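Listed next as structure tokens is one chain, alone, in the form predicted alone.
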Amino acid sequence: MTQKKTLKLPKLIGHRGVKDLCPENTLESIARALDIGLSFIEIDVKISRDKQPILLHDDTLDRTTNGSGLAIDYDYEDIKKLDAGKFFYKKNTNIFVPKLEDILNLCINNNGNLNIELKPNKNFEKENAHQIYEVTKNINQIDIFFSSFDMISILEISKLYPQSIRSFLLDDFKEYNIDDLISISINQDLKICGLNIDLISTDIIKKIKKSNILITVYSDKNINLSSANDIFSIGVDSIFVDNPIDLLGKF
């Protein structure tokens, strides 16, 4: 992405991979949703101690893998070392939290593009926007966009990358309303808002349209095709979905 362009949001976006399916942002849950055919995957992006943007979710490592205690405190050759899928298959596997740049090739060579969600380690959030800008500046062969919920990491990588496209994301009210996303997305160029599906009513997505701003819509549990026929109808542009196959081919 080395210059500015406008960004074409599909319908679903694969969460963490596809989270419900495979061991969420591993290389296994990334290849899967590519080859179920979803174009566009999230995923969650944190540094190590030795500076090597990883998939991670958590604060720690502890839900996701068999180790312990914050990414920032091991150097990424202890992670890797660590199982990243017994968590899910109740049993030991070979699955290893991957680096960013694992799976930026892996999405090169298979058409796919990517929502790096910037999960900052607390006092690490601005380091944290740099090294994934390194990694990424000069990837232009797929398409990218960076979000946030991270006031700092969104304000980090607007300055660092301010010719990516960039969304902030909102899971409640309490900090920041409908308002103030609005005037942030429009004062920091960010094109895309993300919010939980309890945020979500005809009014707001109105609201939130007329600034010409594309929302994505996420939430605790899978979308089911109801639900996602009600999101879509009131104009939300894309969802993040856990498991799309009933969802697959209607939208």
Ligand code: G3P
Given for the second form:
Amino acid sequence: MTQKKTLKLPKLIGHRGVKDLCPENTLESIARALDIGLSFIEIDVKISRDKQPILLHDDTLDRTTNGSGLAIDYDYEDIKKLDAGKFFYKKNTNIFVPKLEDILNLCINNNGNLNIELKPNKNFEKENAHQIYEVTKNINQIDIFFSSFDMISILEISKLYPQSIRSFLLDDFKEYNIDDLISISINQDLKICGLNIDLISTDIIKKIKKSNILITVYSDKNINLSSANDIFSIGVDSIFVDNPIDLLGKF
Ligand code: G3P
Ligand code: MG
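Same protein, the form predicted together with ligand G3P this time rather than the form predicted alone?
The complete assembly is shown below, putting the previous chain first.
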């Protein structure tokens, strides 16, 4: 129960490590992000069948490993045997799907801070939040904030860990609009929100900032220097970067 209530966000947050430079959500990707100077790294986390919080973006293992099927149907010892680098390097590698604990240790040893995104997990969302809370509750050496697109996950982590910093993510306005986002953030004491780059405008950013909520922005593609300048000029606090090489030292 150790995370604090205030957090200073850096302008650049590594996205799944640095996903355009290394296989996403792996030790290699997070180590590289830290090595090139990012202080905060975003990772996607869900539990395996034996309730181990692991790094994986998708529901299934198919896209980023040489396995297939839902991660929740496998114990971690079997997931760990899969190749999590082959999809990126197009040849066999020894890169594996790490546990959240591996990444926490890496960050603690290298002064890295983490944004842990709680991913949906086929009705195991509450259990995800519970296990992630268990693994992180006594960490005080690094800063952590939690985020999710999934309301069940946000409500659960807010309930379990009210003193943590949390962020609701919006990819579109189908279910929630900006007024909903602001009222959810205020009601759940969420200090940060995250928006798809396609949703933002000067007016929207101004409206959110009036409520004193920090704003992060992500994109399906790497955000380049000129977009980053535009985004920061309207008041966005941080962006998620897939390949920050051209942006380092610029902000
Ligand atoms: O939190 C920002 C970003 O990670 C959200 O999108 O799909 O890359 O997890 P995604
Ligand atoms: Mg993510």
